[in-house]
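Next up: a single chain in structure tokens, the form predicted alone.
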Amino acid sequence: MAIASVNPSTGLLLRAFESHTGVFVEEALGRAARSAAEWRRVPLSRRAALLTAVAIRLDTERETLARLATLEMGKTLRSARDEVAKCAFGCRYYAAEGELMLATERITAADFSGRIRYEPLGVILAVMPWNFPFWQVFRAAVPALMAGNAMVLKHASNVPQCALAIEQLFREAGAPEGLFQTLLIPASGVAALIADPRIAAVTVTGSEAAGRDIASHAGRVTKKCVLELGGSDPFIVLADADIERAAQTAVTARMLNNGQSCVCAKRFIVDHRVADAFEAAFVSRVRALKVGDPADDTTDIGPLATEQGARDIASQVDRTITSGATLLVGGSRAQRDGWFYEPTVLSNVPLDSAAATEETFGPAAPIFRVSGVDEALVLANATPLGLGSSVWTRDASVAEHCVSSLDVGMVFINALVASDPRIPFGGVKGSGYGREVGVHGLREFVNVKTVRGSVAP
């Protein structure tokens, strides 16, 4: 695929880039290796100072960066501003807490004493997606850099300008040469990077297929990888839920980022006793969403990021309706230039239909009716994916039952599933392994070094 920016609102080419050549890549890896060797010896206070400086640059450039993300992948300008602000928050969080997370731990017992040190691995390769072109990168890069690693970014080929802007941010904030670099290369070039001895580990956010492929390459050369892949997140509404609040949150949970997020709610599983009320409240709010220019602050839903993405969601909705689902609202491409799809709600969705068995990456919401909590949990777990989940109930014991029963990496009670620098993010089953952010994310790319014994006085 060409490395190019195409405006999803118009389908017009913005700018095309030549792939970086073998010579450029070789020199970049050399710089990264030298920088990693030096950065690991830099005091934690200095690493924190760099992250603070990056946060200041993000604050200063917030509007420019937000408009770039909107132009390049179609997210609404409002959400793009929030994304950049979240990156700055993440920088400040690790600047404040990173030193404590990396502090040497001392283990003592009656017959021995030891230490656990957290040391950097070296150069981390980040293979990142387009849907959150800044936050996805920062949530991988910031803890890795705080831990003393360097990073090389292979970003999605449709957001090259965002990728280059991130490198420039770090450079302008005072990052040493080679500490964070962007490589504009096709996906076919990733295997060679993984095999290079200067790459110590890999972090990936993307599709299941991409994750499996990259993990297989990493496994051949015994390199650690963290995989954050797809999701088919259940949004469970039980009979005692606050229906109005659940419906309001459900719209955001499904339509966030134009429906293009791994942790968007993908399957709405509703107790039959409140299903009519939930559907009515949900549909009325979806009908009120404004589809339009993502740069307009009044717009709620912008275009899909790629033409293929618009085709895929249209196909999934059409196939689900053919399988017997009821269309409540939407259901077609918007009548305008660009890759827009109408916000869509489907009811009476068959369990073997496309919307039930495939990850939907767009503004389409399937609703399933169940008899109660036990059936809801069986349906929620009936997927090869296991990223996030949201449960709506007023009963604390039922909530805890759901927490222990759901086969996912994250459970949010009466809340929207979202990533946050302060808590680990990731999944199980086909959604991948390893964690991003939080203390667990920071320690993914360190050598947990055990030290026992001492020099006698």
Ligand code: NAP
Second form
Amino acid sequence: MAIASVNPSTGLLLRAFESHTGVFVEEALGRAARSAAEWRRVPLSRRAALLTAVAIRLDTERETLARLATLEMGKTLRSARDEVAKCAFGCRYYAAEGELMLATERITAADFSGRIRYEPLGVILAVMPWNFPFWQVFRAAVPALMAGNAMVLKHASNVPQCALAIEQLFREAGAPEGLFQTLLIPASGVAALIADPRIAAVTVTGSEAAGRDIASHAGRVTKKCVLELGGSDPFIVLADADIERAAQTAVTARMLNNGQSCVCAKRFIVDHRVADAFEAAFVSRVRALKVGDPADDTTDIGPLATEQGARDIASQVDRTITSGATLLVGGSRAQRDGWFYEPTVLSNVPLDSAAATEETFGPAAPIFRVSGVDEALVLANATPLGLGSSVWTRDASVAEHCVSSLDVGMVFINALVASDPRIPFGGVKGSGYGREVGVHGLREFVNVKTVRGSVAP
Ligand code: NAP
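Having seen the form predicted alone, could you give me the form predicted together with this ligand?
Entire complex below, previous chain first.
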């Protein structure tokens, strides 16, 4: 894919970029390696001070950055502003908590004493997607930098301006030269980076295909990788659920970011006793959503980020209807320029249809009716993916049964699945391995160094 900004609201090219040359990449890796060697010796308090300075820059540049995301990938400006604010929150969180998380731990037993140090690994390569063009990068970068690593970013080819803006932001906040750099390179350039001895580890957020490919390259050179891949999150509504609240949250859970989030609710699994009520409440809210210019503060749903994305969701909906599903609302491209798709709800969705078996990355919600919690859990787990899940019930013991039965990395009870710097984020099965954010995310890219024994006084 060419490295270019194309406005998804119009389909018009904004700006095309040449890939960085081999010489540029070589020099950047040299700078990154030198910076990592120095940054690891910088006291934790000074690392935290840099993150605070980055947060201040984010606050100052919030509107500019938000408009860039809206322009390049079509998310609503309202949600883009929230995304930039979340990046600042993440910086401040690690600035406040990082020192404690990285403090040396002492282990004392009857026959020995020792300690565990959390040391950086070096230069981390981040391969990132376009859907949260700032937050995806910050949630990988901030804990890694706090831990004393440097980072080079290969961002998605359709958000080069966001990618360059992030590098500039770190520079303006006073980051040492080479600590955070953006490389404008195609996906085909990633394997060579992973093989380079100056790259210590890699973190990737993206599709299963990209994750597998990157992990295989990392495996060949024994380098650590964290994989945050696709999701097919179940949204389970049980018979005793608060249907109004569930339906209200379901709209956000499916439609946020124009339906393009790994943790969007992608399969609505509803007890048949409340299915009619849930469908009615859900559909009436979906009908009320306003599709339009993402820069307009009254818009709920903007365009898909890419033309291919719009084609994919249209094809998935069409194939699901051909398989026998009932269309309740939407079901077609919006009648306007750009890559818009009408918010769509499907019911009576066959279990072997596209919307049941493929990750749907757009504003389309398939509803499945089940006989009760046991069938709901079987269906929820009947996917090769295992990222998030949302369970709606008033019964605490049923909720706990669901928590322990779901093959996923995250369970949210009567709540929207969302990432938060304070809690670990990640999945199991085809959704990948490793965690981002929280203390667990911070410790992914550290050398857990055991020290035992001492020099006799
Ligand atoms: P994608 O095609 O995998 O792209 C993601 C990044 O990987 C881009 O920078 C892309 O570069 C690069 N890439 C793609 N194939 C590669 C390869 N073989 N080797 C090296 N790099 C490669 O993903 P997408 O379609 O843009 O994003 C949607 C997917 O990401 C969905 O499956 C979604 O669920 C998942 N996602 C997961 C999370 C999570 O936290 N688990 C979060 C967000 C999204 P180019 O742009 O240059 O191709």
